[in-house]
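For reference, the chain that follows is the form predicted alone, supplied as structure tokens.
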Amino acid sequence: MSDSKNDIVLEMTDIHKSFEKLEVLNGINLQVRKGEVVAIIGPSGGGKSTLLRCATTLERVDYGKIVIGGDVLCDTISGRLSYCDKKTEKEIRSKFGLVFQNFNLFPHFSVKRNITEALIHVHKKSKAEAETICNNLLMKMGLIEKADEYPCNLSGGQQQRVSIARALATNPEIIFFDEPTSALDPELTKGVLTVIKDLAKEKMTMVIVTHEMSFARDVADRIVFMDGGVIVEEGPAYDLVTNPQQQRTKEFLAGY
């Protein structure tokens, strides 16, 4: 993988975030390069999901700098934090996809409309172009026959695959997954993880918060272990899972 600065899709520098008096992120530094799969692991309450929410504009940081696809989302200069203007933020949002643990599909839209709605109304694609993109993605997800169904008629695994298709529809530079299988039983989890593995083979840039350790070991290029709002340890995925260096990482992985 190239060391070129241009290859960095996500750069988070000295990120701090508190909720009232609770410091959830305490000086996080993270870079993700094009084509890289980064898994973020750690105990509940360690700051993993908050980190993702800050990267995807769902939460505002208190301090630090975030750059996505070369555009600066926020920066802190001389102790003062400032966010980009609304136009730039909209451009930044178009550069990433986000898959939630609870699917977040529109229940009153069909599968097809869940995928095409933003393509037509936000990205200004024609209806025909949006439907072509949608159909290709549903074929890829093994769900083409479900195009006219509503989310309530799908299994959890099928809904999550629709969510992934929706995230891919805008051809993003990076996709964030926030515990994409935590709401699924083991059988449905397998199907969703297979889809993500296939995306990894295609060199899709991904950041995945997960509790699936064997999946993280086998699919990610790098694992980041977070606890207490800091990155305790990070390294090549297989090495970190099989031979962690920090005592806290060893204790966490002993539970799996």
Ligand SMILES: Nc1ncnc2c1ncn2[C@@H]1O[C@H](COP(=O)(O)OP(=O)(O)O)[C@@H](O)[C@H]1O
Second form
Amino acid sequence: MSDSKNDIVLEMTDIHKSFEKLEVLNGINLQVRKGEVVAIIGPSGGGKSTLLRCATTLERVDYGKIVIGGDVLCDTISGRLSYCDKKTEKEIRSKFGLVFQNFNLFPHFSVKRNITEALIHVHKKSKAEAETICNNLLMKMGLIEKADEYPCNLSGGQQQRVSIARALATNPEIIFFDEPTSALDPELTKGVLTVIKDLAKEKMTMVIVTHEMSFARDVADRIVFMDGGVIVEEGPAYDLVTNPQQQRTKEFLAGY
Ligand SMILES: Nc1ncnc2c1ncn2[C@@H]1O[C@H](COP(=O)(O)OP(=O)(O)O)[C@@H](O)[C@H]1O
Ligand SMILES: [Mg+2]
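Having looked at the form predicted alone, could you now put up the form predicted in complex with this ligand?
Full complex below, order starting with the chain above.
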């Protein structure tokens, strides 16, 4: 069963997206299997964030098909794009977690409330259940003593670990990270990358946009190199970094 269709958590087919006249995604095909860690690399402006935003319902595509956890978010049949109904979209949203570059914690909520809010109000957990989940995750992130603090009293690295705990709390099928360490200095980056590495060991399915090349090489199963709205090259992480095939990939990697 290991290569059955059911093992595919995310499937994006022929995705197109423009902003006005600017074509940002120009026919992207991406499949992510259960337990797989996929790193997306590439120069700034290449469409990486837009791709994640389309996968996570923050942007609408213009064309193509997206399936998450077996549910069809959108499809294009005979050239006509349609999105699923609101109820299905809500279900799809509960299947993934999202971690942004700038943490995006609610500044007026404590750490604990940042993590429990969606559990209680979206996932309908009791307060006690939500707090148990929250405490377990804060332990795992080494942040249990910060439960009652506000985000502004935490370092960037701690805030990002809270944001990862929040993403994990709802037990998602897949987590998307958009440059999770690019707002952090090298010391704090290490702590966040260690947490993501541990999640990879636990076989959490993850898509990570990153500029940390050695991290991508060592932790990802597969690397996708995007430039100009297309996937230029993809392959097993180690092979892509050490032996890129396309000239454009070679040039990009030479900068690291
Ligand atoms: N909401 C938007 N409106 C207009 N242009 C946008 C918007 N979001 C992104 N873009 C443009 O799309 C291109 C790709 O951006 P982005 O997906 O953020 O790339 P990356 O994450 O790879 O740096 C850039 O030229 C960017 O300016
Ligand atoms: Mg980006």
